[in-house]
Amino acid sequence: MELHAQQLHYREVNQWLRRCSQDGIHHVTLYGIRGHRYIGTGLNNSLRIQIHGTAGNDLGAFMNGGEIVVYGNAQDGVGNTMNAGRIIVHGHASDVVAHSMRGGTIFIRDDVGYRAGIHMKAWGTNPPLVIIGGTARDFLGEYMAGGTLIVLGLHDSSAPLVGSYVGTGMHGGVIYLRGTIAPYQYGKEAGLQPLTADDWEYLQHTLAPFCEEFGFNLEEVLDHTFCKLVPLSRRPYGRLYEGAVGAINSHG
């Protein structure tokens, strides 16, 4: 099934998608997408959506299954509060990719903006995975509580791999970076650890489908320095809140 959406409101596009899903259709293609919002919101079956153009905000929000493939770029909030399924972007994505994501997989071929992976968490037996082929801006993995973020920097070796404040407030999950990171770039709640043999095995297994999707050479991607960022505490602000509660109680 195909839909040419150039002249359609985003609500009309999403209504058409819901009808396709209810009718048991498994594969649809959208052409002329120009910032249409909420595509695939709440998707919870095996529907596969191909998008040609630029997907608008909250692509795949609250997604519970299925697959979305974008042949172009995506705006803010890709995979917002996503639970399951796959989102693949053959281009760039803007800010807050994977906001509060709880499960499923997101592949971004190129760069992402600010606060990718903010409030990511692991839910059930399907922990979230986000792989970014390019670079990420400030506050990557902010308040991260679970899942995995991987940033590869495959396109422009002169561009900074990540910005500043990486892992600020981090209290779960892991961030793998293909390259190095200076101490001033990551938050005091996170710390570096050397990669183990299990880490390298995990990366090889995890990056294989990403490389296959976008045509990268897996061996060349892995033949590089990687670093791993993990939380230093499961309760980084515990003393702050305990102090606040104590102050309230003392004045009660």
The other form holds:
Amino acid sequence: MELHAQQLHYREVNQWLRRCSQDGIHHVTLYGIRGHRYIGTGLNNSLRIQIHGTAGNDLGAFMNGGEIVVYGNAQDGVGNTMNAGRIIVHGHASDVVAHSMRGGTIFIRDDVGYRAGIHMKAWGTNPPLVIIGGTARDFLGEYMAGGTLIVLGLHDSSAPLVGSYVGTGMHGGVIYLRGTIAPYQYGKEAGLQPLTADDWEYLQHTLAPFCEEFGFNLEEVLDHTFCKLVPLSRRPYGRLYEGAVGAINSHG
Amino acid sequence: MRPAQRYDHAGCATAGILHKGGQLINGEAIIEAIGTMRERGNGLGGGFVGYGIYPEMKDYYALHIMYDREDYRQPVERYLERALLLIRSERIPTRPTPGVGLAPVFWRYFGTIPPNEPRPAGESDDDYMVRVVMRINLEFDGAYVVSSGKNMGVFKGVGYPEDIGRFFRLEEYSAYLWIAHARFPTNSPAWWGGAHPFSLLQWSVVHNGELSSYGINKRYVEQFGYRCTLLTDTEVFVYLLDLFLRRQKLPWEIIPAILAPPFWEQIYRTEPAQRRALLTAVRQVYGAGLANGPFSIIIGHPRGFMGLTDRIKLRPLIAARHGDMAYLASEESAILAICPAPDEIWEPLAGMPVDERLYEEVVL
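Same protein, the form predicted in complex with its partner chain this time rather than the form predicted alone?
Full assembly next; the chain just shown is listed first.
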């Protein structure tokens, strides 16, 4: 099934998608997408959506299954609070990719903007995975609570791989960076750990479908320095208000 | 007209297009760009500024004035006839437009400073005009100066920008630089004078976000004679720019370092030492000009535009170039709507300006 969406409002596009989904259709293609919002929101089964154009904000928000493939770029909020399924972007994405994502997979071929993976979390047997082929800006994995973020920097070796405040407030999950990171670039709640044999095995196994999708050479991608950021504590701010609470109690 | 639940989306859109060779672009293009981001506004404010729209009157100040009612006009005009040498006065043409409700009355006046007007020593024509604008905004009931530059003008009101553009018949104007805004009012009232762009003399600003430093910024510009009268934080940006760029003659390069300076910890790491010293001095001297809070803005001026976001990028801004054209917008889709395959399209770094200018040889 195909839909030419150039003249349609995003609500009409999403109504059509929900109807396709209810009718048991497995594969649809959208043409002429130009900033249409919320495409695939709450998608709940095996529907596969191909998008040609620039996907609008909150692509695949609350997505709970199925697959979205964008042949073009995506705007802000890809996979916002996504729960399951897969989003693949053959291009770049703007800010807050994978905001509060709790499950499923996001592949972005090129760069992402600020706050990718902010407050990602994990639950059950489907922890979220985000792989970014290009670079990421400040606040990557801020307040991260679970899941895996991988930033590869495959396109421009002169561009900074990540910005600053990486993993600030991080208290779960793991961030792999293909390259190095200076101490001032990550938050004091995160720490560097050497990669173990298990990590390398995990990366090989996890990056294989990403490389296959975008035509990268897996061996070349892996033949590089990686670093790994993990939280130093499960509850970095647990003591933040202790003094205040104590003061209230003593007046109580 | 629209049910309340349709007012529940994200806030504000900005867009700008510049022909760096100075060629004039019809107003339809900017309406198309801003209209793509309809979801970002909520119909409670839309507006445009065009530079190059009055070529036959380019040597005269063009005052766009909004009157709440027709009977507020006469006192202002009596004052203007004394304060300025008026060349032309006319009602700004509008058309009844679905989606635009009860509208104020808009007039424009082209004029210059009377040669024998007694003035404080050393006062420039622009200083004089600022006094005229501040006086009208402060002292005349129901009258607001919407713009006051030369060869440019602001058209704005309550409605979606596409509708406001039709209301003001923008297809009848051409400009080498257009900037537009769709408003989603958050913590200040939605009224015609509160729509963006805000403008004084040649400067104009559209803004997505809010200024938590508004109180400090406002008190600061008031020390220099500016008065914030339009009930919206964005207004103060314009007075800061007029103060820094025109009166204090600061170079454009300093503006981002004042409005969106790096954090101290970033300044301490800055190399070379000369740059570090400059950033330190700017923060020390111009702390009251720091624009705190989430924002992305487009600043318009006769030679081009500057896009800037707050230093931690809490509001979106996308930039693009294609041939002689430069574009800025809150969303990529708005640029692609009028330029489907740009040579370059990128997301500017937080607090780093996108400074696009007319080519140096372009004479206006």
